[in-house]
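As structure tokens, one chain now follows by itself in the form predicted alone.
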Amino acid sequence: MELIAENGLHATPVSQISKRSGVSAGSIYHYFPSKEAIINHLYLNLKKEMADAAFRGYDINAPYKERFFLMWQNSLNYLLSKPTQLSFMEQCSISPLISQETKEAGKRSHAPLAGFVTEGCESGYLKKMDTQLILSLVHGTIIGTAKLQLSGALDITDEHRVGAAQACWDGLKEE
């Protein structure tokens, strides 16, 4: 993952992965038939890890808006603490190397997030929009905020965090 974050998907051959990890290429190929299989495996694991991170401290009985803000902040904190993972996911998000099967499995790992959005739409908290579109809009604000901090373009303060989450909420909430 570090190599891909540093060099890009296509500029990271298995020989580099072998050298960096200290594991022979033969051993790598014993578990993964190709570099693409490694990438898909890492991508899927990260999708699940990110979804799990969003729900840290989640209380189903808390008000919907409070849960939204918690999940938004948890997701931002995860990305800020794992810049390598963010870079890897950004490269994979539109790559043809990610198989359709992996994309579908990734959607399944995000089913709790989709369920949360569906709950918001059905309960009148969020605008009635496509669930995947809402998830993408929320994810985009989180990624954009994380990139501002990680690039050094803006020191994201607590005030910025709250303001960005509020702007995202304001754009999605039902009037």
Second form
4 protein chains.
Amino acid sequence: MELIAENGLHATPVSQISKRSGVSAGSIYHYFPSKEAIINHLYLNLKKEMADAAFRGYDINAPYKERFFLMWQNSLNYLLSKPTQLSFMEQCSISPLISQETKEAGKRSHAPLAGFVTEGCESGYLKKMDTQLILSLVHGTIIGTAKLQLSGALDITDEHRVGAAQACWDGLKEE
Amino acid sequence: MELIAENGLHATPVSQISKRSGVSAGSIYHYFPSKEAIINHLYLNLKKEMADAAFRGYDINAPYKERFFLMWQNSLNYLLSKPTQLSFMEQCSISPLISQETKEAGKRSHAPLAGFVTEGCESGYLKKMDTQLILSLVHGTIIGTAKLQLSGALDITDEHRVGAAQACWDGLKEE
Amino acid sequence: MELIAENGLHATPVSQISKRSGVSAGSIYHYFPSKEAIINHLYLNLKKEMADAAFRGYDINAPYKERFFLMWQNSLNYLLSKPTQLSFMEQCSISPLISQETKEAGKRSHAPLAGFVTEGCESGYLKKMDTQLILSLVHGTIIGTAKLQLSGALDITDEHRVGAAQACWDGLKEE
Amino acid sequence: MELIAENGLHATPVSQISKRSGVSAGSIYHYFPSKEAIINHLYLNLKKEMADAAFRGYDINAPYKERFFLMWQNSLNYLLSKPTQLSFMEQCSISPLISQETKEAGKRSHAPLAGFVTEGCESGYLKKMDTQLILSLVHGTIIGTAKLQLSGALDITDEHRVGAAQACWDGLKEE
DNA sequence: TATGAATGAGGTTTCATTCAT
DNA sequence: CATGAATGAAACCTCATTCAT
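Okay, that one was the form predicted alone. Can I see the form predicted in complex with the DNA too?
Then the entire complex follows, led off by the chain already shown.
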């Protein structure tokens, strides 16, 4: 993942992966049928890890808004603390290397997030919009903020975090 | 750009570009020093075109909110009507193939957009946040919405467009 | 042998041999010093089996012509009933993988056949030609007939068998 | 073809072909889509050349038997004078590398030979047997004789040639 | 004795780039 | 200025063989 984050999906030969990991090319191909499979595997694992990270410290009894902010911050913090993962994920999210099957499995692991949004809509906390669309808007603001830091355009402070989360909430909350 | 959108940045050999364009490899290298240069050139042109597209029908005398919605919709419409460009842009935005120089030139061509945001902050229409951050949040919601369509996850209707734009505005407007 | 008949001498990795035989690669290399040795071993065994098959039902007191037909038919029947062996043998017969030593050992196991031909020449049943040449002509007609079936070009019936054997005999018999 | 005759079909890497031919690997792949295609191409060309060689000096007005001997000798001489071609052909004739399509095209180029055999059967010169079977028997004797020389088992003299051809004719002629 | 993960040289193929025409 | 064949380094992947368990 490091190598792909640094050099790009296709500019990362297996020979480099072998060198950096200290595992021979033969062994790599003993465990994975192809380079494509490695990347799909990494992608899926990462998707799950990100979904888990979002729910860290999640308290089902806390007020909805509080939970919304927690998850938004959790997600942003995860990406800010792991620029490698952010870069890797962004590259995979477009690439045709990621199979349809993997994408669907990835989506499944994000089902709890979709459930949280649906709950918000039905309980009247969030605007009545398509769940997918809301998720994308939330995701867009998180990714947008994180990429600012990654590209070096802006050093994200706590104030920025709170401001961005607030903007996201204000945009989506009912009323 | 079509080829790169279809196959990915590195899965597009110059030989294919030559075939699809009807221009011999030799001629391509007569006009561009390298494949990298071609992509940087395309990227920069596209950045400008997108900035121009955002300002289509812009009326400096219209109310701020109206102008905000116009530009948001212009940008989204551009991406929805040109999935090739969206895909190409998304790939470039991460790739190390795009030089620092090109990125900066791209940012310069987006200066009018930054100016519009700054104006909004100073005039009290938008929240007092870092211009870069606001731009990223806006950009994030637009890209997020457009990618929904591109990935086939949701067919974006007029209602979705208006809702997303409204959410973006609600999130960023002062008060 | 099955694998080699199906896929070819060099398109049969040891790993497949291991899988199909249910014997681990390590064990294979415990009993054979190399893949080459396995193939030489199989080849030699098969040569012997084919020589034995030719003599099935052989009656030393039967007339020479009768014995000729018996052995010709025996040999053809063996190959027709064991396409795997035919394919394997044909591949080995050319391959540089088969060592000189193995080839000579193979020839030695075919000595009884050579003896039968020599007997025929000396007794005046067969034309006075070089023993090797006669053996090759006989072998050529048998292989030629068997390969017709293997390649699917012709379904060899009893009539074909008899006709081909007769043609071989007519070509080689004295007078 | 030389390399394959020397080392075997699969023990001939493209890198060696490149070195021996003085053509870079890249250029080889400019003209052939794959190594398989090269071999199929060589095989087909050789098939045609062999069919042509068989008809060298063919006189349609000569007696049938004379023409039979001419073609038999032509074919044998071709193989004896070109051991490389013999070895290459024998390897291809079994290999799964040769596509069904190529095999059929090869058979088509041998149609004149089949026609010659059919003519012989219908005119009463040859036994009434399946054309394919006769062709295979003839082919078998020629290949068998030629391989004797190739394997070093026997140095084929003019006497051997005449004897083998006569045996083949005697075996197949009517009456 | 049996296993099978590990190795890495070497196989086929691709592709950015050059250059004679 | 245009062409496209030629190049060869480097990509992905395979496989005979070894060796710790």
